[in-house]
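We begin with a single chain expressed as structure tokens, specifically the form predicted alone.
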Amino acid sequence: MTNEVLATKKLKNEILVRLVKAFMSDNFAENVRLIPYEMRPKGSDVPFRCCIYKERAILRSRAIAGLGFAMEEDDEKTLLSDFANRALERKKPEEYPLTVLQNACKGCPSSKVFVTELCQSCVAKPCLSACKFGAIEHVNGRSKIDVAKCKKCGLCMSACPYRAIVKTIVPCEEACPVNAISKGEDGLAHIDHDKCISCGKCVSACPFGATHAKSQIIDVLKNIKAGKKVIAMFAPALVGHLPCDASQIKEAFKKIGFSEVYEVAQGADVTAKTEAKDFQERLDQGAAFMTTSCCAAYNELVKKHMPELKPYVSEAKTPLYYTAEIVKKEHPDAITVFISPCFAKRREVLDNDKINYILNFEELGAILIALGIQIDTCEKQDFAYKSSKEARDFAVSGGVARSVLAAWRGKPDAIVPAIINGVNKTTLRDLKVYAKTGKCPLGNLVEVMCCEGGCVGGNAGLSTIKAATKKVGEYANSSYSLKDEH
């Protein structure tokens, strides 16, 4: 993660903390209005932008997104305090999870491939022969690229022995695996929500923090403050991102005001067993392969961009789906909140009437800081349901496949796992080939996780992938194995 991205994450965190403190104060709307001015008071340094007024304007935009609203619809006349009051009156979250802060967008130059001064005018001219589109010509002893013909495939870059041909990129566009973000007529980034799979890669990639998730932090807190039964369901990856023992998590949520806490690993046990059964049925029918179905971004990818892959996706629901089903059965009147490592789950939550709200790890961390909860001093408490080792290991790349293997009741060598550790433009091409040919040369149980490292590598994480993976692994190993149920 770059220093620029870390800086914007720090800004977002500070605003979220201030929003929570404002909510807990006697004058929420007024204290929200003051956030940009308190963060950049008169006479203070201007660390990022041209002037203090630009800084305040962008901080205002970040606060609006933190309150849960889309910046695309902001008329710049509405007071921040009015947005705060609207957040209190809101009955349900807005439709699309991501928004673009137009005033924070740099309007980066368009991506292009061009020849630098390093061109040596080779006799062989390998760049010319490498280009399949006739986009390169030799002019005045130098190679030159016709931008209108160039497809930005990069073959000329690879062919040049001097690496004299380079490609400039727009970080958010380069990161998006489905080309859902691009420049509008105003030169600024715009999200095509019909294409967007809510993976959040653009959020992590933008050095200016212009792409932003619309938070539901106020929606959750106002239900808790109203005295309603609010139940937290946390992803297994959370254990790797908090500075405490896993047994202290429950008490921390109780201090925030949650009535009860469930591990989503409980639902992961159901997913593992269901996928194992589904896989057996597909093998019996002669299917060449099956992909897992727990990643929300992958499910959106198939739905919006690769419907031809749908027949190969497991019919099993996500761990969150099954956990919410359990919670609603035991507490039908409860407000349910999922604690997520990524942005993609926001889309799944919006589509599931058994889940009311979602907070990511960053938002949870902001609440803990704002309320002064020292999580490492919380009382240790056990969860009512003891999840399996494999269910807790879902958070790590390869963990879903391992869980299916553990729940498998057929011949041990019948399953050949294939792990797709992170969705990008390259893995998308591979998946399309698998769907077209009906074969996966890597294996017959294909685990697809949008984030590298698995859920522990989610873009709302609070720790490094390496550290989180280790901690989740240690926690998982403290539990029983699905193999023990054989």
Contents of the next structure:
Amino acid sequence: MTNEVLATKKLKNEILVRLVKAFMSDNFAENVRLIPYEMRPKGSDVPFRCCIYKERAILRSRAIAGLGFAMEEDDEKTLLSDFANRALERKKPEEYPLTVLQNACKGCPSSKVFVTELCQSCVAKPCLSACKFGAIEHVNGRSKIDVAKCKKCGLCMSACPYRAIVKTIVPCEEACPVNAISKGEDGLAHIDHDKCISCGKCVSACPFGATHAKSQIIDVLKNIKAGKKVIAMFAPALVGHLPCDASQIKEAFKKIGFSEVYEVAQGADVTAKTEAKDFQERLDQGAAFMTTSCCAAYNELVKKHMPELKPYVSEAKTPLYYTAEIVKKEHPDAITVFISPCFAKRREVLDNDKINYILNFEELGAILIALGIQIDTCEKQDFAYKSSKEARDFAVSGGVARSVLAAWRGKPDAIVPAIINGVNKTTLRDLKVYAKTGKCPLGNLVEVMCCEGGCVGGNAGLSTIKAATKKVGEYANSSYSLKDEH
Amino acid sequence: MKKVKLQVCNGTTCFVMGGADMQNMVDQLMVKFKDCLEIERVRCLNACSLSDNFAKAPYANIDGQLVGNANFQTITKIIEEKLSND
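Let's compare: the form predicted alone is above, so bring in the form predicted together with the partner chain.
What follows is the entire complex, opening with the chain shown before.
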């Protein structure tokens, strides 16, 4: 995490804490309205933008996203207090997980390839011959690129012996693996929801913090406050993202007001076994490879951008799916909430009627702060079901493949795992080739995780990938292996 | 040799408000100040418990001086001042 990204994360978290505090107060709507003024009171410093009014306007927008609404629909004249009341009345969360704060978006300069003043006006001029589009000419002692002709292929950049040609980028556009976010005619970023896979890479990439997830924090809290039976199902990655022992997590949720807590690792055990069985059947039928199916962003990617890969995706459902099935069977009247390291799971939750809401780790952290819960003082409690070591390690890149191997009862050398650690433009191209050629040269069990590092590297996380991976691994190792289960 | 003592808060508030990144900061500081710095990760400095103080988390304590919005730059500046004071 760089300091700039940290600053935007911190701003978003501060808003969420204040929203929860306002919710706990006796005048929710009015205290929400005051948030921008409390964060930037009269005469205060203006740390980020041009003036205090712009700062407050953006804080207002961040609060609207925190209340769960799309910024694109804001008419700017509706009071924050009205949004707060609407959030209380809302029966179900809004459709699309991500929203762009138009006023926070800088309107970055368009991406272009550009000859810097380091051009030495050399004799050979390899840039001119490298360009296949005739976009470069030599004028006034320097190479110059015609933006209208340039296709941004970058050949001139690698041809220049001085590396004097650079490509500027728009961070959100560059981060998006599927070109779903781009600058519109107004110069600001827009999300095309038909293309968006909700991976949240744009959220992490924007140094102005202009893309937000629409939070369901108020939806969850109002159900708890109404005395309903609200059950938390937390992703295995959470253990790595809180400053406490895994055994203290259950008590922390209960202090918030959840009535029961399940590890989604419980469902991961089912996923691993189902996937191993699925793989055996496919091998028997002569399949060349199979990919995993637990990453929500990957599932959306296949659905929206690579339907040709669909036949190769395992039929096994996600750990969250199986966990929710177990929970709703044991508690048919419960409201279920998934605690997620990422934004992509919002899509999966919206599409599954057994899961009512989703909170990410940042939102959980904000609730802990607002309620003054010191998590490392919580009482240690065991979970009713003890998940396997492999299920608890699901969240780490390679962990899903390892779990399938552990659940495998066929020939030991029949599985060759291939790991896609993070979906980006390059790995996306590889996946397309596998689908087109019907084979994967790296192995036959292809694990795909959209975030680098796996779910522990999810973009709504609180810790670093390295520290979270270590802690999840230690917790996993304290359990039994699926290999030893009969 | 003058030595400065740094305590870094590992409480829930500090962790959520960016404290997770503190481990990187601690590693960088150890490289930079070597033997002039003694670093301790403490369970909680209790700095955030007053109304709006959570917003200034993560906190650190340098020779008894409480520092909010702790990061590599702010902490380095204060340690350098303390080291050059005599």
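Residue numbers count along the first chain shown, from 1. Remember, it's a predicted structure, so these values are computed and weren't measured experimentally. The term rigid core refers to the maximal set of C-alpha atoms that superpose within 1.5 Å between the two forms.
Once both forms are overlaid on the rigid core, the distance between the two CA positions of residue 235 between these two forms is under 2 angstroms.
Here residue 132 counts as shifted, since its C-alpha moves by at least 2 Å between these two forms after the core is aligned.
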